[in-house]
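This document starts with one chain, in the form predicted alone, laid out as structure tokens.
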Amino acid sequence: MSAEIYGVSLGPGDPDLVTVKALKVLDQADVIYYPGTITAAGEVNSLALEILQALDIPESKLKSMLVAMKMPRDDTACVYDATASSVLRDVKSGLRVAFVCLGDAGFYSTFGHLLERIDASSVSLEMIAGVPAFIAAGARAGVSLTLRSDRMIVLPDLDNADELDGYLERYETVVVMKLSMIRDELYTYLEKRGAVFVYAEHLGTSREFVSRDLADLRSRSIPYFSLIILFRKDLSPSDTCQER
């Protein structure tokens, strides 16, 4: 390991999607920080921890970074500040530190908040690329997200589902993360629009659910770990070249 701090991508949930390079870093790290949430009942939820456990990473290496699952998250900045300070103390003690995150470390990632708090000029950093959830969703559904000159946009959240109309006018493919923000409007919007879509939740876990059928979403609860990929065009096979 040549860097002092690593941002390690774990992918969307399937331990088999963790890269060989990420596994090497986790094996050589002295300390591994992982993110999680604390429910109103005081329970700890962490898909990142579940992945680390599936990879047989020793518990003795692990340190948690936990935030309360509530809105607004006024105390989140304090948690990031404290974690960044802890990471830097470990580095100064000569420890090799890894911070793991779901998906890719540079894409809507918790690690990005730590980067804002760590002076890159004072420590050496390396980010290990991973598989974002929407890429895994397209693969599981067996569809190509873009072809030729198609344009795609990824949205972190929406105020309301009707905002999608404007995006679908400008882009061939629209991905919405944090889909639970519009859970109450989603089915009605998709039905009204007649949209072509791929819906996915809990990718790579035992709770995984992927569908392109609107009927499957009629009474779906739409959890936090869910996303949708909307297509402006039909996904049915196109006409092929005809011999003359």
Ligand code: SAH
Second form
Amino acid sequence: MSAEIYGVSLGPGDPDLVTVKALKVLDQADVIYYPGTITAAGEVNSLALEILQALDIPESKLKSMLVAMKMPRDDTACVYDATASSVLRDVKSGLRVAFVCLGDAGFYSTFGHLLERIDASSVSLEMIAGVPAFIAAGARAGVSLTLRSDRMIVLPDLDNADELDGYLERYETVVVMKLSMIRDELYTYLEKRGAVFVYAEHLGTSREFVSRDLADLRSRSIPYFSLIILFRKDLSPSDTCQER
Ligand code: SAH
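Please show me the structure of the same protein in the form predicted together with ligand SAH, now that we have looked at it in the form predicted alone.
Every chain and every other molecule in the complex is listed next, the one we just looked at coming first.
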């Protein structure tokens, strides 16, 4: 480990999707920060922690960074500030620090909030790339996300499902993350549009659910850890062999 702080990508949930490089850093780190949420009842949820536990990382190295589910943005900012200060204190006392994230650490990731708060000229910092959830979703469904000159867009969230029409006019593949934001409209939209899609939730965990079938979504609760990949056309070949 040559850097002082590592942003470590854990992949979406399956411990086998943690890279060899990430594992090396986790083994050598003195302190590992992980993000999680805390419910009003005080219950902690952290998929990142579940992955660390599956990898047998000693609990003694772990420190949590918890935000409440419905915390106002300013309060979340305070949690990020406090964690950044704590990370810098650990670095000053000579500890090797890793901060883990689900999926890739540079892609809509909590680590990005720390990056904004840490002066990269005063500490050495390295990020370890990982598998983002939407890439894992395509793989689990056995589909190719893009082919030839297909264009793809990833939307971090949406205000309403009908916005998707505009995106599907411009892109062959549209990924929507934080899908729970449009959970009430999703089924009706997909039915109306007759869309070809891959829906995935809790990828890489025992709660994983992946489907391309609309009927499966009729009564689905659409949790926070879910996403959808929409395709403008069906997935049959767009070129045909003319040989006889
Ligand atoms: N850094 C992550 C993205 C974090 S934003 C990445 O690279 O994938 C959180 C969103 O990511 C969730 O709302 C969900 O849309 C998606 N996501 C992350 N992990 C997931 C999982 N295991 N299963 C399904 N979706 C997941």
